[in-house]
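Let's start with one chain on its own, the form predicted on its own, as structure tokens.
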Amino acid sequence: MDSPVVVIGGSGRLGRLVVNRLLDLGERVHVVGRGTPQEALPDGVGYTAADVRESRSLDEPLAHCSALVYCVSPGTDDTGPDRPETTMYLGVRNALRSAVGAGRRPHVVLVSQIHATHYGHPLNAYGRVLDWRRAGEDEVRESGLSHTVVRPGWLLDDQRAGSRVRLVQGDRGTGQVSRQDAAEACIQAMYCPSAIGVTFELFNESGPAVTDWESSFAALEWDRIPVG
């Protein structure tokens, strides 16, 4: 890509794995984060200590970028400043506006996570954590930027799910992800022009890695913009 990839959360475990993968495929990479890294990220890889909940702190990390991970943490706090609708939502309303504040439009990769649509699971006790992820979905969606928002499964650190990734739709489905196909996916999202405009779920299961993400993602059906 012509300018680097802004990784917002890229020193998580999530995000580090999208880093050393854009950094393996030759591109420039810069991390925003809150504070100090607790690891040291690779050689090369810009950062910035930045809040996502204040957007003009936002602005200049993300003004020349060619592609946008947002990967951050939601949080599960029920007030302040860590609850779910600052990072979630607000966060992410806030990333968009200085993405696009230099006149550009970056391809968009929002980490969200299963059940985002159902209201009602237990999951939504903590902060209101469903209804503020999808929010910022909505968010993403509306902006009118090229865009995939990708739901894993609960993720783990190794394959004792599966090799195979299994890429659905509609949030009706659960199980678990390696954090290494979650972040592959999101690096295929920036690469594969069939995700382009995609939410999906994934999952992994028994059988063979996939090869093919372009054919996998060409098999989804395109985002419907909310409405009201």
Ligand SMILES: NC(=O)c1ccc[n+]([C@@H]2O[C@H](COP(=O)([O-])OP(=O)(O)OC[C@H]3O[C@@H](n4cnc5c(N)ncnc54)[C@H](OP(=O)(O)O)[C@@H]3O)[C@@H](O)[C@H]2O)c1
The other form holds:
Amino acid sequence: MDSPVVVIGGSGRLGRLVVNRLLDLGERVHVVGRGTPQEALPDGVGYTAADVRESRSLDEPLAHCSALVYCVSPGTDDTGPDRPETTMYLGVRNALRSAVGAGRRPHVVLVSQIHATHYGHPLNAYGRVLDWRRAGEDEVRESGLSHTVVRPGWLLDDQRAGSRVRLVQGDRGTGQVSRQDAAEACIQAMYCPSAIGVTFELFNESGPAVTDWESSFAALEWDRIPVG
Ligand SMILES: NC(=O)c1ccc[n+]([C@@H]2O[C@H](COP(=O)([O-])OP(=O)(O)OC[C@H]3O[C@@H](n4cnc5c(N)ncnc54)[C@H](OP(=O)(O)O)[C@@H]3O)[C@@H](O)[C@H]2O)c1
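Next block: the form predicted together with this ligand, after the form predicted on its own:
Below, the chain from earlier opens the complete complex, with every other chain and molecule after it.
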């Protein structure tokens, strides 16, 4: 890509895997997180301490990105700054605004979660996290930007749920997926044209690993035809 890929949450467990794969692919990478990363980031990766809840703090790191991966964890408080509304909705809005501020139109990959449309799910008791996930997704889908919304199942740090990746839509299923495969879905979403404008859930199951991501994305329904 012609300018850095920005990974907001790139110091987290999933985000680091995205960062490492991007480096393997020869991309320049810039990470955004709130404080000093607990574990050092790989050599050559740029870092800005910024908070998605503070809109202006994102302007500079997002000014020249070619693609944006948003994999921020939500807070779970009902009120106050750590409520999910701030990170899953307002933070997404802030990032989108900053990302187009310099006239660029980056591809946006939003990491959401399964059950984002299940308002009655017990998880929603935690600060209405699912409602705000869905609202953040809508901001991305309605942004007019080229985008992909990834809804992973429960994240694992290993492949115990299987090697095969299943992409489905409708938010009716449940399951688990490795962070490695969730990261790979984010990566492929930036390179496969058929991933533009789709929202999907992601699970592991037994079977051979997916190698043809383009075909897997192409089997999905579009959210809408992206404008730009
Ligand atoms: N756990 C699951 O089973 C599951 C299932 C589906 C989806 N997900 C979602 O998948 C994504 C990645 O999960 P993970 O477990 O790998 O996350 P993680 O390790 O907790 O990493 C989250 C990242 O978000 C950053 N962050 C948090 N609040 C921020 C803020 N206000 N501004 C800027 N950066 C902020 C953190 O960096 P700092 O602390 O430095 O700010 C960290 O780098 C998250 O969105 C998660 O909710 C998780």
